[in-house]
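Next up: just one chain, as structure tokens, the form predicted alone.
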Amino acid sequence: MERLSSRTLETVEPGAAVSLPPQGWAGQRVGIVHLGIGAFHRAHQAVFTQDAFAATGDDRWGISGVTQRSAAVRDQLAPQDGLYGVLERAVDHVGVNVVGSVREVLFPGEQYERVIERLADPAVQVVTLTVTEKGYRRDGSGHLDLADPAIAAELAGGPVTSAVGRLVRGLERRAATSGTPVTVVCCDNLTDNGRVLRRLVGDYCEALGASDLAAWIDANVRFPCTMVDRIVPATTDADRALGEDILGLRDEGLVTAELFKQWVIEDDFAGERPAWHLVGAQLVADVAPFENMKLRILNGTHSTLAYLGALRGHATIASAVADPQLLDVAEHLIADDVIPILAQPEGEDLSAYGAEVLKRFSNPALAHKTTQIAMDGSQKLPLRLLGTIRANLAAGRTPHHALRGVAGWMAYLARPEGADGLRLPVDDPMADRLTTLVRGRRDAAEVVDRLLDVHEIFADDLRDAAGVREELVGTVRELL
């Protein structure tokens, strides 16, 4: 079969299950740099982008996508012209819509000048990022982690590999060139992301001891919060020849969505944007109430799900929110603990928002796998289920369910198999340390006095916050 690349999209026709890049696609000039291709990228902002490329004719905001650490999106993008398709599923819909906003693709590992040069380049005003949580490389301060390998190499004079590493050698040679300003915006689940990834600039600027370049990134660089949710799971052999029925052409670069896609942004651009505005995204002056209801809601039910969902033996999310067990829990965490201490979005109900988020969960047409969700737990605990612990007890309420999603991230460390024999990995940036800790333990109490210990997860007040240690080891114990 033939591979998706501009010639031999001219042999597709659109219609109800095929949508294309709109005309002109290919003549896009680069208007903004991308940090981590990703297929979240590739099915969000990317789709996002081109949508407002159709509304206006605006052909500025082409992307320049820079891959994170191997070159495998670029050769699978490359042959076909920067072209790929979002295989789009839901229980009574399946499509693919043909991508073009995509114009080239970069592997700093061969290409790190041209990354460089990309983040220089005037024409470019926008920077947006998808690296995951980890891939800010923090400390348990939320300050940049010096001691990290990568971050303590770039220091010394080795070559630059991580993402804020790049960006601030890109943003050092924009100053000593055009100093043209530009917005940097951070896509990833991190609370307050804007500013987090601010404070990591000033962080490298300052262990660069770069006082001039922290200057003038003050001055000129605009890094607004967002927030962005869509469901995209890793892309399966079966999605590819799905995808290839659909087209008629082989597509290397295919990924996965749900239909939903949201994205909130602050509005705070240090220069113009594209028409995101006119398509769908929400500019908004305080992006942290949708922030922290996407984290709390969505997000910490997902987790939630997904750790209790493999112990039970369930391969995927849709699975497990059809276990009537599971639903209950996820039912229950959102109207119990998370809603009564959210501040509700203009324009949001916390509940019909709580009901869609278990609906999307239980297309069974997207298999996301609750061990893709389990990856990275040290990330992401804090984040999505430790914020509502806390605000819980200091309203003075006990918030079990919340509590539970915790247990099952302990009881997951400790299980190496769930029921029917599932295999529980531990794919996360402290996965030696947590596995030594845990790994194959069958006392309850032993294995979450062990976690609670883990300062950069859990600092002391929940360790000694009344009933949390209790009700863990109870909850453990069960689960184990």
Ligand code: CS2
Second form
Amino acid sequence: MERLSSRTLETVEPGAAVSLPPQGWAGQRVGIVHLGIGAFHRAHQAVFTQDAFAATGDDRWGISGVTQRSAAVRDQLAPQDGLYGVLERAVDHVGVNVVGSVREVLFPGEQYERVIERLADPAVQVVTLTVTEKGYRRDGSGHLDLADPAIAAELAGGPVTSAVGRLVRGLERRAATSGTPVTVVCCDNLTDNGRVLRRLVGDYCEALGASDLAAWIDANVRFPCTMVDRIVPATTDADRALGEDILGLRDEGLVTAELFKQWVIEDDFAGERPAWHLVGAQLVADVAPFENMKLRILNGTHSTLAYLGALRGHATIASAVADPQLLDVAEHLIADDVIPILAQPEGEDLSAYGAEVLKRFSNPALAHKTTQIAMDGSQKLPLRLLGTIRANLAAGRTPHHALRGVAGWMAYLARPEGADGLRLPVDDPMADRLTTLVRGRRDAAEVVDRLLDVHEIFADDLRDAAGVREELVGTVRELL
Ligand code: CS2
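Could the form predicted in complex with the named molecule be given as well, to go with the form predicted alone?
In what comes next, the whole complex appears, and the chain from above leads the way.
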């Protein structure tokens, strides 16, 4: 079968199941650099950007996508002239949206200098990032982790491999050349993500002793906060086969997503930006209420269902949420533990939002693996569940369901297998330490105490908070 490319695209008929990039897609100039071009970016910001191009014809916002660690995405997309499909799956719909926003893919392992030039290019007015929670390399206090091996190596003069390092080096070049202001849009699931990134950039400059650069950044670079949302599970061979059936072409860059997508962006830009606001993105003064709603309702419940679901032998989130016992936990987590401590974002009804999230999780066409969401728990737990627990404790309540989610993570680490022999891999930057502490242990109190002592995750307050340890021990015992 022929491969998707600008030439073969001409053989594809648009229709109910296929939409094509707007006329002129190949002529878009690069105006955005994206660091971390994984599946999520391709199914989210790149789609908003294509829609904005379709709505306005403004061709200044093609994307230069930068890979993180490997050349894989470049090798998938370069032979396809940057084109790829988003396979959109709902219970009663399947279709492919072909996207042409990505105008080049750079692999910094071989093209580092190109990446720096792009970041400095005055035509680039927006830099976006999706490098996952762990990609920010923060220490327990939210500052740049100077002991992180990648950061330490690059500060000692080695190759620059971290996202923050590349960003700072690109801004340094920009300051030294055109000096054009730029907006850096963090699109990862972190509380206050824009401010977090700005702090890390500041820490990096400080570690370099680059106070002039830090001052230039303060004056010329904006870091708006954002909330991003779309469920994008890892692409499977079955997805690729389905995409081929629909397009009649092979697509090595295919990504899979639900129909829903949401993007809330703090309206704080240093220069121009694509007309994302015309195609569904919400530009607001304060993102925090939206971000907390999403992280605590959606992601908190997602992680809880992932750990408890995997332990009960559910391979996917759809299967976990179809389990009445787990649905009950999810509903109570949202209604009893999360909603009472949330601020109401403008225009959102929190209960309706929670119900919609659970409905999205139940989409059986997505096959989102519990073990995929279980990844990087050490990074995700504090953002998704521990804030909820702290806020409840401060209000004098015990958040039983959020604690059950944490107990699920603990039992997942301790148990190599869930029900029905489902393997429970530990994929986490702290995997070695966490598995050495508890993998294979059967004594619930020992498992809980050893994990609660991990300061980077729990700080000291939760270990000592009244009732927390007892409740965790009871639940972990049950789960083991
Ligand atoms: C998921 C998220 O993998 C995970 O941990 O919870 O990636 C989730 O699918 C997205 O945040 C949805 O927007």
